[in-house]
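First comes one chain, alone, set out as structure tokens in the form predicted on its own.
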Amino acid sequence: MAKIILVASGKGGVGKSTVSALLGEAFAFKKSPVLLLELDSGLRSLDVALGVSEHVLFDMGDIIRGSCETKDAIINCPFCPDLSLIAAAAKPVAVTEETIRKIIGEFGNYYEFIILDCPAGIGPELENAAKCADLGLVVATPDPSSIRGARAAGNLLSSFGVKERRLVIERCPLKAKKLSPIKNLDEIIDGSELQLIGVIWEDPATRDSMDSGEPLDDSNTNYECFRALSERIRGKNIPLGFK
């Protein structure tokens, strides 16, 4: 059965969906099938990171009305075989844990991973997906409102019983001095009250691969970030090492 993964932030604007996307690619290109189930309805993005923008006939608004079948809604991203998408509804629509749990007794025997890659805040969807998951990563960003955001995100975690919660920290500046106001990567972890688990570069090549709808550059700084981050979640030790 697959392992469910819940990505969360507390504030928008973070990273979050890079995360979900970035994590299904390292994944999938070690040859672990992964589902991606994007559930902030109304917001997409994950179509366009992954090039099938074009190629979505159904999406989570379907299924949750009875219009198609949870498998006509699976994309299969074009670079990545082992990857496929469920996009979120086009139109704001209510995601229950029911319909969660439908598609994971549905395809959860098909996948290593199923990835839920959650609208910003704590709202009703990360109750609903926080009951489905076995693995909580909450995403922020050195900033002082993104802490207390994932602070807040990891705590209703914790109250609907996701007993595994980690940290990811996104949009980290090479140099420590470009922090500021944040003195250092501590005071990110002390203020969300989570254990890390990865970090991530800030790099205008991550963005453009996510606006582009390609996978990212094993060249690029955050290639081998993600790559780690999922060896992380497989169980394996790999120090954190920052520069």
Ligand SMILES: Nc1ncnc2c1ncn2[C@@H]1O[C@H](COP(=O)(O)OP(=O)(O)OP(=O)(O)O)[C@@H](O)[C@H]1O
Second form
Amino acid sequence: MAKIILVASGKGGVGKSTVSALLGEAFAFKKSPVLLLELDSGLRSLDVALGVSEHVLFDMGDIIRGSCETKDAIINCPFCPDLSLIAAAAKPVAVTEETIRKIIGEFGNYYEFIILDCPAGIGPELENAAKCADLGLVVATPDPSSIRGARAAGNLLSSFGVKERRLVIERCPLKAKKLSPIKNLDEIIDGSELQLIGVIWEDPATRDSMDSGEPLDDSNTNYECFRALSERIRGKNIPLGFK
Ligand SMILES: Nc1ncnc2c1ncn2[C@@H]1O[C@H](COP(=O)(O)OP(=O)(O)OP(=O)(O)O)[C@@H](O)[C@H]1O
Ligand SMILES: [Mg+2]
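The structure above corresponds to the form predicted on its own; please give the structure of the form predicted together with the ligand next.
What follows is the entire complex, opening with the chain shown before.
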């Protein structure tokens, strides 16, 4: 049965969809089948990241309305055959716990990982996803309001029974002095009250990969960061390698 990984944040625009897509690629490049479920109704972006925006015939909204079978809404990534996507509904619609459970029930045996790319914030969508998740990845940038949001999201996941909860620091500047007003990464870890599992660097090529629908080059530093993150989630002891 697939491990269900939820990707959340308090504040918006911190890199949840980037983490969902590139973590999914990292698993899938190692031949682990991955299904990305985009829960951000009305704010679709993973179709662009995977280069499949022209191929979305059915989406989460169609599944919810019953106007297609779940399998009809699954799109395969052209550059990564083990990675598939169900795109977010084009218009705002509530994604219930039942909908998420139905998809997991139908396809959980076909995938090793199902990644739930959640909307920002600590609303009902996150609660519904939390009830279905095995692991919650909370994304935060080195920004005080994002860190506070991460703590709120982590607390919500805890209250909805997500036993494994981890912090991913996104868009971390390579130069420590640019972290200001945050002094160091420990401050983010302490402020979020979550255990760190990965750091992703601020990097124009990572943004370009999301905008162009092409994979991250394997020489890119963040390619290695996502590979390491995927291995840690598999339970391997890969040092965080900074501080
Ligand atoms: N490591 C990075 N380096 C540079 N840019 C990044 C990085 N990660 C994400 N971005 C950029 O930041 C913006 C927001 O990222 P993304 O869409 O992944 O965030 P999000 O948390 O999913 O947003 P939302 O809350 O709207 O769903 C995008 O333009 C993305 O390309
Ligand atoms: Mg997003």
